[in-house]
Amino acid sequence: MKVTMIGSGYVGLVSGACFAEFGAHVTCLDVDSRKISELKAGKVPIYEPGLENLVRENTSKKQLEFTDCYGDFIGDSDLVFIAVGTPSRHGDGHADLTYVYKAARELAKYLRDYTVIVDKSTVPVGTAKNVKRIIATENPEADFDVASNPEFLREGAALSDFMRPDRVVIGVESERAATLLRELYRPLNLIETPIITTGLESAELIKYASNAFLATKISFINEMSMLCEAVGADVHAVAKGMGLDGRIGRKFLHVGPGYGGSCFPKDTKALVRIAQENGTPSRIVESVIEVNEAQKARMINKIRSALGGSESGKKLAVLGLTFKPETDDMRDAPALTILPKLLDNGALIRAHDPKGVREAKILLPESIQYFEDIYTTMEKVDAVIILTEWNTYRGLDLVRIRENMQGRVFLDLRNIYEPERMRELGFEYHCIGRH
């Protein structure tokens, strides 16, 4: 089978390159000529967990190519998919589309033989029938379908969520099209993969409904953290005590100072705008919003508290700056939040992360101070502040840097450690939700 993904960036990547270890023959077509001779060289411009390898091992077998212009194979591929970009659109938080229209326009030229057009993208309800309008105006001798394969992937767990997913959705207007993406998903018959087969409007509405309701339970219980904080409870009991009810489940019940990354800040607002555009507004995810930001806020004034009122000339170490561990992203990340606020009240700050070091500098102040290391990073420094949980952080020598401190003060915005050890070390610790 043949398979051209439109868009070479984190989904269309990881989709590429797992496709191809499905037996597919991919190609992975960007217009970013620059990002097509790095992968040609092997090298793989995001970093995700064993995607490296990956992209080398069916490059090297000739199941992986690719390229930067849309002649190359699109004519002779039995399923084209449009995987690139929808940020929030600037002024209104809708999913912009001009790069799914536009990839849709540019494809429709080289149809051929029967093909079903795919979005991988995540996109708005009635997407996915504007692009067959798009692609019928453009090529109305075209035989094609159109059809919806939402993602979904965790940043860092990307590849084991790609090969043992907890569910494949497709959306067709025609057994004909869903007869090709089962067939495609075949090998995950033998680990029984559920695949649900919708209509597509339901397929496109399921992933932003997934996924406002994950940053539901996010928000939850960071809510809740601050009731716990007022009344004395530990927010880790009470998580625990409402995740092994089954019918709400432990994951995503973790504190922290607010989601980012690249799905739920954008898929929540633009699910809030689907809905107040059909006349149904969406209050839940609203709040949800709304409680994610003053999260954010909060934690400025817990670090400005801890710091006895002002962190004005204070120098603060900050160990983790990506929205999550396991990966590079910087989107929306709580630290572009942050930091910049601490900056601007006088703070001096000295960071690490162990991947993204690279995007943190061209999107936080240059006044920033990076450490490879990570206790230089905390030499000397009035307070140390844990923004994301990353597994080395976890482990730390924790009498190496109380003794190397130049304060006591440290604020575990993860929850990493335990409140009672961490006093009787003799920090200052401040955490989330529990005392």
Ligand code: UGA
Given for the second form:
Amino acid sequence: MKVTMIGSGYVGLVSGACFAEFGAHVTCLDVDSRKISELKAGKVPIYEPGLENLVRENTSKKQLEFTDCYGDFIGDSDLVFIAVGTPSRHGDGHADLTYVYKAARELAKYLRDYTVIVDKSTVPVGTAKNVKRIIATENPEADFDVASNPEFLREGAALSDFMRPDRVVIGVESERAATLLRELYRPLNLIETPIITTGLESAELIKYASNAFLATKISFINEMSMLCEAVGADVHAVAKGMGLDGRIGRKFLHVGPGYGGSCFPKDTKALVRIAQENGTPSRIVESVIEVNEAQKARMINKIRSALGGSESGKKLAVLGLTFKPETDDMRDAPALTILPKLLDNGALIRAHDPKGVREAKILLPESIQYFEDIYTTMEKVDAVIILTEWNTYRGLDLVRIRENMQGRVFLDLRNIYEPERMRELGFEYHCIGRH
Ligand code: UGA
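Provide the structure of the form predicted together with the ligand, given the form predicted on its own shown above.
Up next: the whole complex, starting with the chain shown before.
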């Protein structure tokens, strides 16, 4: 089976490499020639555990190729995936479909025999039908179907999510297209992965509804954490007690400084727009977004009050800048909201992150000082703030930190340490939703 993957970002590259591993012959296409030359040389421009190896192995087996030219492989492909970016459009929260439609126009010219064009990017309901119209207009002779095959990959765990998914969703208009897509995913039959076939609109909505629901769980528990603080309850106990009910489930009930990343913030906003435009406003998702913004603001207040009412002139060590561990992605990371506010109010910030510093230097104010060594970051500071729960922050030498700090404040905004133990060690320990 021959596959072209248009877009070699997170989604396109992971999906392309995994389909190649499944046995398809895959060509990853990207208009960014520099990225393509790097990939041809075996260099993966993003950090995703296991991806570089998978790309190298499949490139050397010739299962995976790269090109920056639409004319090269599309005519021979059985399936062409569109996996280009759909950022939030400035101002209105809409997903920006410029790149998706551009890809559709470009690829249309090169179609030869029957081909299935599959949307893998997260796109608003109705996009697959628009792609169909664009291709039919550009190339009235083309023999093709469109399909929607949303991805459910978490950054940092994308390979295992692809190889062992909870489900695969295939939105189609024809049995012929469904058969080709099922054939592509056939290796997953071995592990009995449910493959559900729906119409185009349902598949498109499943993706947004899933992300919005997960974001809802996070905002819900973040809101509950405030109540826990007010009444003296422990949010971990509450989450566990709720989550053991199989109808609720334990996952995605971890408190934090607010969800971030390239997906939840953008997709919740897009869903709100889609719902408004269709005359069925989603008040729940609107509130989820509000609660998330409020959570970030609440973290700033928490830090301020832990510092005795003002961060001005205080030296802070911030551990973790990316929106979550095991990624170098800084998009919509809570750090981008929280740190500039602290700096504006006169704090001095020393920061550490295992993978995110390169991006952080571009996106955060210049006055932040970065350190490679975790312990140097915390030397002589008034307070330590854990913003992202990287594994290396879970087993810190706390005695050493306590001795080398100037102050005693430790703000654990991912609740990775035990309050009692931290206080025994002499820290003024603050976390979320527990005392
Ligand atoms: C998310 C979904 O989990 C994937 O299923 C989906 O495919 C992907 O978006 C996408 O649309 O492409 P991702 O953004 O990589 O994946 O990361 P998550 O692990 O879902 O975390 C998102 C944010 O929620 C992070 O900021 C994380 O710290 C936060 N989070 C997550 C919490 O605060 N609490 C939790 O319990 C879980």
